[in-house]
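Given as C-alpha cells, the chain that follows is alone and in the form predicted on its own.
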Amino acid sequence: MIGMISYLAFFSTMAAIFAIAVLGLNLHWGYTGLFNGGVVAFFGAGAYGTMILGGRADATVLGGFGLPFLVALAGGVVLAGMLAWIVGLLTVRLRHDYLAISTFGVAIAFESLTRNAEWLTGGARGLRGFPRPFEAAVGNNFVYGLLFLAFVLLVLVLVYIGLERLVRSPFGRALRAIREDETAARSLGKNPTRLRLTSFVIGSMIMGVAGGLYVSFYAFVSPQDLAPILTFQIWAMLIVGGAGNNRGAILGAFLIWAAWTASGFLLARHAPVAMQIYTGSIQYILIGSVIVGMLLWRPQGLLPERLETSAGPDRTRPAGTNTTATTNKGVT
C-alpha cells in the first residue's frame, strides 16, 4: 500500500511540474500566439540555474554555492527570464514557423552548451548533489515525497491563479488582441512587440520554475534531460488539454504524462524482448501520433478556450479555428 502511494506521489509530482511548464507555454501560444519551439532551453535554464546556486560544492565545476532552496529556485527563474529576454529581443518579431525554427535553434544551442561547457555544467555527466528541500526536517522518504508533492501542487495553484488574473486583466486582453489581429491592436495604440516580449519573458520564467522544481526533485540534471522530445511532450500536453485554457493545460499535462508512463510500463512488461530496446523510439512515435490525431480530431483540445462576447455568455471557439491570426507571416 505504501509503495502504491509513493508511486502515485511520484507520478503526481512529475505531472504537476510538467503542468507548470505547460501553463508557461499556454501563455505564449494560447494567449499570445507565440510559437515557442525551444521550451527545453528555458526549462533547462531554470534547472541548471537552481542546481548551480543551490547544489553541493564540486571542485570540477563552477557553482555549488549551497544557497537555500527558495533562493536557488528564484535564481534559476531569473536566469530563465534573462535568457528569454535576450532571445525575445531577437525573435519576437518573427511569426509562426519562423519563430518556431529560431527558438528550436536556441534549444539546440543551449543543449550543446550544457554538453560541452564542462567547467560550468559538468558536461555529459551532468550535475548532481542537490540537497533535497524539507528532507532534513522530515527524515523519512515516504513523508518527504508527500510533502514535496504538496509544495509542488501549491506552486501549481499559485501559478494558475496568477495566470488567470493576468489573462483576464487589460494586459491579457491586449495579448489576445494582438494574437487575433495585430494591425487592429496597433491602431488602438498597443505595442505588439513590447507585449509579445513581456509575455515571452513571463511564460519562460514559469518554465524556469518547472525546471527548478524538477532538478530539486531529482537532485540531478544533465543534457539528456533537455532532449527535444521534452518540448514535444509539453506541446502535446497543451494541444490535448486545449490552448487558451489554463485548466485544459493542466488536464493535458496529467493525461499525457499518464499515457507516457503507462506506455513505458506496458512495453517493458509485455512487449517482445526484441522490441523493448526500441521503447524510447516507440514512445516518441506515440507523442507524434497524439499531436497529429488531436489536430485532426479535436484541434481545440479537450477543454477549448472560451471567448467572452458582448452578446452574452462565453462561447467556445469553433473546432478547427486557428488561435492566431494567419495573415501575418515573416518579419514585421
Second form
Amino acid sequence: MIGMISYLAFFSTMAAIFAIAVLGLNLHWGYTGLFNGGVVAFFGAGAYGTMILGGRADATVLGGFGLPFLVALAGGVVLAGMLAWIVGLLTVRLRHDYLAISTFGVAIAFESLTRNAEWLTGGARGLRGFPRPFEAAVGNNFVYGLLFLAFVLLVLVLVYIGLERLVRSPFGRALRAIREDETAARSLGKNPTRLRLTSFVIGSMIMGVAGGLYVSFYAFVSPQDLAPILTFQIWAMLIVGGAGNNRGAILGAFLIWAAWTASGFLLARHAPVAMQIYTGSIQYILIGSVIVGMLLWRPQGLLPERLETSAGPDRTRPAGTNTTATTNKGVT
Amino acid sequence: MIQHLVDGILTGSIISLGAIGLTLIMHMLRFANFSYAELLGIGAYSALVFDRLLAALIPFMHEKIGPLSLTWTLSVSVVLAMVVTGASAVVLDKLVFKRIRENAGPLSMVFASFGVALILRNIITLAFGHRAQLYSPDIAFAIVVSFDPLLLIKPDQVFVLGAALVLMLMLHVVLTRTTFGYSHRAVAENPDLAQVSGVRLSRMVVSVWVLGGGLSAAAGVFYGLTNQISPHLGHNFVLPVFAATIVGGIGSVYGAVLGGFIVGIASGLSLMILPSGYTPAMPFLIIIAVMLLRPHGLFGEELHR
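Form predicted in complex with its partner chain structure, per the form predicted on its own context:
The next block holds the full complex; its first chain is the one shown before.
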C-alpha cells in the first residue's frame, strides 16, 4: 500500500513538474504564437543554475555553493530568463522561423556546453548532491515524498493562477491581439516586439522553475536529463491538452506522462530481449505520432482555447485556428 | 590549419547540397522544416540498401572505381537513392504538410515537421539499428599531400567535392536555362502573379520537394562515403543546414551554396580554438552572428514578419 502511494507520489511529482514547464510553453505558443524549439535549454538553465547555486560543494567543479533552496531556485530561474532575453532580443523582430531555429540552436549549444564544460557542469557525468529542501523537518522518506509533492503542486497552482491572471489582463489581451493580427495590434499602439520579448522571457522563466524543481527532486542532473526528447514530450503535452488553455496544458502533462511511463513499463516487460535497446525508439515514434496526429485531426487539443466574446454575439471564429495564419481582416 | 580548412571545405560542400533544397522549400512554403535534414538519412540508408541489393545481383559491378572506396554499385545506388528520397519527400508532403498547410498556419507546419523528424529518425533506427555503418568495410587510406604542414586527403573526399560541384552546376543550368527554372523563380518571387501567368503552383511544390529530396540524398551518401552513416546523420545536419540557409538568405540558392561552405569552413577552423565537443554549437554561433550583423542573410530579401 505504502509502495503504491509512494509510487503515485513520485509519478505525480514528475507530472506536476512537467505541467509547470508546459504552462510556460503555453504562454509562448498558446497565447503569443511564439515557437520555442528549445524548451530543454530553458528547463536546463533552471536545472543547472539551481544545482550550481544550491548543490553540495564539490572540489572538481566551480559550483556547489550550498545556498538556501529558494535562493538557488530563484538563481536558476533568473539564468533561464537571461538566456531567453538574449535569444529573444536577437530574434523576435524577425520572421517567426528565426525564433524556432535559434531556440533549437540554443538547445544544441546548451547541451554541448553541459557535456564539455567540466569545470562548471561536471561534463557527461553531471552534477550530484543537492540538499533536500525542508528535509530537517521530516525524517521519514515516505512523508518527505508526499511533502515534496505538496510543495510542487503548490508551485503549480501558483504558476497557474499567476498565468490565468496574466492572460486575462490587458497584457494578455495584447498578446492574443498580436498573435491574431500583428498589424492591427500595432495600429492600436501596441509594441509587438516588446510584448513578444516579455512573453518569451516570462514563459522561459517558468520552464526554469520546472528545471529547478526537477534537480531538487532528483538531486542529480546530467546532459542525459536534457536530451532533445524532453522538448518533444513537453510539446506533445501541450498539443494534447490544448494550446491556449492552461487547464488543458496541465491535463496534457499528466496524460502524456502517464502514457510515456505506461508504454515504457509495457515495453520493458513484454518486448523481446533483442528489442529492449530499441524501446526508446518506439516511444519516440509514439511521441512524434501524437504530435503529428493531433495537428492533423484535433489541432485545438482536448480542452480547446475558450474564446472570450466581449462585443456582439456575431464575433465568433472557428476554434483551433490559434495561429498567425488567421488574419481577420473583416470589420466587426 | 590547412587540414582543418580542407576538411571544412569538404563538409561545406555537403552542407551546401543539403541547404539548397531547404532554402527553396522555406521560400516557397514559408516554414522552417525541421524534418528536412532527415532526408539526408533516408538518402544515405536507401543507398546502402540499393548497394547491397545490386552487389548481390550483379557481383562484378561491386568493384572499386580507381583509388576510391566508391564502387560501381554504390554510384548507381546514389542515383536510385536520390529518386527514392525525392519520392519520399513528396509522399511526406501529401500525407502531412499539405493537409496542415490547408487548415493551419506556418507555425503548425514547423511544429509538425518536428514530429515528422522524430518519427523518421526512429523508424530508421528500428530498421537499421543504432550502430554506425560503412558503405565499404575496407579502410580508405588517405594520401599525404604534404608533410609540412601536414595535409591528408582521401581520394573519396576529392570525388565528393567534385561531384557536389557538378550537381550544383547542373542545378544552376536548370534554374537559369529551362522553362522549369523560370517558372520556379517566378513562383518564388510572386506566387500569385506566377499562377496568373499559367504556372501550376501544386506542380512547383512537388518539384521542389523532388529537387530537395534528391540533393539531400546525394549529400547524405557523400557524408556516409567520407565518414559513416548512423541514424543521427539527419539530426546532426539540422542546425548546419539551417545556418547555411540563414547565412545565404532564405530563398537564395547561391546564398545557400555559399552559406554551406561558410558554415563548413567555420566549423572546421573552430577546431583550432575550441575542443571538438563544441563543434555542434558552431552553426548556432554563426546564426547569432548573422542575426546581429545582417539578419536577412547575404543574398536574402529583407523579409520581416
